[in-house]
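A single chain comes next, written as structure tokens; it is the form predicted on its own.
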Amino acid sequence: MIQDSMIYGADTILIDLEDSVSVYEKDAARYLVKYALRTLDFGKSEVAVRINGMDTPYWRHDISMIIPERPDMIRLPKAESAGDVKTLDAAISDLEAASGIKVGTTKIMVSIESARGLKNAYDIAVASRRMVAIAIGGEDFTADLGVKKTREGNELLVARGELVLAARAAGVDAIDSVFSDVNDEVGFRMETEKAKAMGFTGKSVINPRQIPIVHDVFKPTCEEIEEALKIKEAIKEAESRGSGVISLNGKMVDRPIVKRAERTLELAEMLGLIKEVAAC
């Protein structure tokens, strides 16, 4: 599966050393991932490796095998405190230095999977300069709450909201949980649209069939790009007048709107959508 993972157009490929690997196969899995990172070309996709949790005896061996192979990111599951991230950060720094890699190169993403972790989400998100994203692990989180994860997802509504707030406050991405039923594309699209509306910046998937839906939901629409371009022109016009007051169609454009427009254009440029606006 790893050797074909780059053909589906995922933004990030997550290689797992945790739940999908039995305790009897941890060593074999580490060697498999090590040589995959060393030999395969993953194209434009980032490569992240999910290590075992810090409440296990496996995580240090995981990173000692993986960091020298220069993955883009380490994903820490079941993060519960800033101390978890600081300990991981220090261990990665030692391995980077020993491997001739610039310290700080490897990024960290964590998964929040418990009520305790959620309550510490902001502290976790700012615990290291390596941090780029926090995600919610829906299945484990609902298990921790003692409730069942449903198609509607109401049991995760508060947790999703709090996680987005923590991520935004910390300046990192917020990534939504997986949707387990790969045959329910309608339900998956609904959940993805809800995640975007709540402020998530991405969504995890468990099947390549789900990737185009995530891209379709999260990409800016033509209308959003056109509006952002108009705001950009309004900013230039205000600057040319030496005015700090920006207006568009007779309405004031305040800082949050400017910031949202900048983010829309950044994403549109990254996805190569600016040129397509004229054809909308």
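Numbering follows the first chain given and starts at 1. The term rigid core refers to the maximal set of C-alpha atoms that superpose within 1.5 Å between the two forms. Keep in mind that this is a model prediction, so the values were computed, not measured. Compared with the form predicted together with the partner chain:
The rigid-part assignment between these two forms places Arg263 and Gly146 apart. If you fit the larger rigid part between these two forms on its C-alpha atoms, the smaller part is left turned by 17 degrees.
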Second form
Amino acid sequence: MIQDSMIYGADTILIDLEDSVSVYEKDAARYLVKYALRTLDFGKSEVAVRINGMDTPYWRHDISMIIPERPDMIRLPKAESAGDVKTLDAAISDLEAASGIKVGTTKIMVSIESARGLKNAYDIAVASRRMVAIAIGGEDFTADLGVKKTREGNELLVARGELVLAARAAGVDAIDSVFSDVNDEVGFRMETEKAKAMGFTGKSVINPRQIPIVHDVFKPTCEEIEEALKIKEAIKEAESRGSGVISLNGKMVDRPIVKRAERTLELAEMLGLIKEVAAC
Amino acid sequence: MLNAVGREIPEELGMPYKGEMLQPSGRAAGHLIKAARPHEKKVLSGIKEAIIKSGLKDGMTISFHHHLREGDYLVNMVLAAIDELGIRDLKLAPSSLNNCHEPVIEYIKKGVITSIETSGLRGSLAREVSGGILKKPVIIRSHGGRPRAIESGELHIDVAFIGAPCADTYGNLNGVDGPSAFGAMGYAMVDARHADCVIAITDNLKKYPIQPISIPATLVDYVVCVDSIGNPEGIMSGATRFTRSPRELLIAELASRVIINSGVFEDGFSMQMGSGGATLAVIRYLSNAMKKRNIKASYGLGGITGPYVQLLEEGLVERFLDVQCFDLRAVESLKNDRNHIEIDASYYANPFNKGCAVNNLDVVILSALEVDTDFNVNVITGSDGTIMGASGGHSDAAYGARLTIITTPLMRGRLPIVVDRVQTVITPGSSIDVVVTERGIAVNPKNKGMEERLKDAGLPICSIEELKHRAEKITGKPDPVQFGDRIVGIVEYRDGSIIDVIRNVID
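Now show me the form predicted together with the partner chain, since the one above was the form predicted on its own.
Next comes the full complex, this chain leading.
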């Protein structure tokens, strides 16, 4: 499976050492992942490795094997406090230094899987300069709340909202939880649309078949791309005049609008949509 | 000598493949002329009686058809009767053989069967043949090559055994009614027309005359009724469901985008689709594009499946030319829809008639066990060098279609699929236009303009050498299989020339 992981166009490939690996196979899995990172070309996809939680004896061994292979990111599951991230950050720094990697290269994303973790989400998100994203782990989170995870997902509504707020406030990405029924395409699309509407910047998937749906939901519309292209032109025009004030159709363009336009164009570029705009 | 695809063919075996279709000469062969007397009975008490009446003797040729696929009871049942009658040294010439025909091994050991001519072999029988159990090499023919050989007299059938899901007392047959219904009788029709003696075996005997009639009583000598001619679970191929494999879906999506952007995707185009999960997914992607662009296909060809039938029902395809059905939905459609037309194997793909159906194909999607950097395709021998598949209509449809697409994963397990040189050539690279894998698409350089068109459409195009490189980077280069000197198989191209030979594998 690892050798095929890069062919589906995922933005990030998450290789797991945690829940999908039994305690008897942790060692074998570390070696497998180590050599996969060393030998495989993951193309345009970013590679993250999910290590075991800080409450287990495995996580130190995980990163000591993985960090020298230069993954883009480490994903920490079940983050509970800023202290967890700080401990992990320090351990990664030591390994980077020992492996001749520039300290700070390896990014961290965490998943919040408990009520306590959620209450500390903002502190966790700003605990390290390595932090790029926080995600919500729906299954564990609902278990912690003592409720059942449903197709509609109302039980996670508040948690999702709080997670997005914390991520936005900290300036990191907010990634929505997985949708486990891989054969329910309609349900998956509904949940992804909801996540986008709530402000999530991405969604985790557990099957490659879900990838095109995420891209389809998150992709900017033709109108959004056209608008962003016009704003880009307006910025250029303002720069050529040496003016700091950007205006479009007689209206001033604020900084947040510029930022949104940049994000739209970045996404459009990634999804190869710029060409298609002409045909809209 | 070396043939046109660089294979060493011993001259005594026959005409080596020359790289272009040979032109036939001479006249078609015929069967014995017979006359039935008024009110003569054709229904006999059992298979043994029919064999005795047929005059089957040592050294003759018997034929079967493979519409019952893995559910076939006929071959084993008839060979048991022949064995009991003490007849030996027969040539077995079915349209194909499957895993269920393992008992044939015993009849080879006993000397009942001494040579085989078929489209394919599977399972332990294939392994035994690869190991050299037969004194003479097995002859592998395509679905078009077989009717060519039969009509030319190269393959003369003395007695044809035809499994009929529905037969009447005078020998009219169809494949659409009864507990063993398998649909089109395309391969059996050719045998019925050219065999000296035709024995129909049914488990559903009806009063004369039945309707519809696929094979008429004028061609049938005897009718035998047995308890069952096949196991319905084996008759209906398990391959006719949509795949859920993300890799196959990705390949299917890429293949459909190749078709859409190839230049042949326009109103009235024609197509042949296989029955594998990935091809069925292509059908789904393609039907969406056809609806969107308001495009209809003029005809669909090949083995027909339920998802393919849906296109006919939705009016996206105007007609089907059907030589073989793969599931019950296809059988029902053949029975009830007048635009679903039953054809025989000669009509389907015989290169030596006045116009077979593959000649008018625009698009065909085919699979591969291996493809090499000359675009030659192997669908018969596995990575260990043993026979495991069938030639089928592969080379026929590939030759006929304007656009021939091979879909295959770039690796299977730890094996690369794009290689320097395929183990066995079934279809020459000159018939292949595009190879679609999950890690890139290669266009045959002979197809000028196609590469640019597909690149412009944003498809991931690379050279076939680059595909091979991408596979080998992960899998490494496997050690070559060790073959012996004995030729255990002769692979005929559809025109009867020899495109390759299969040698025995040394363990």
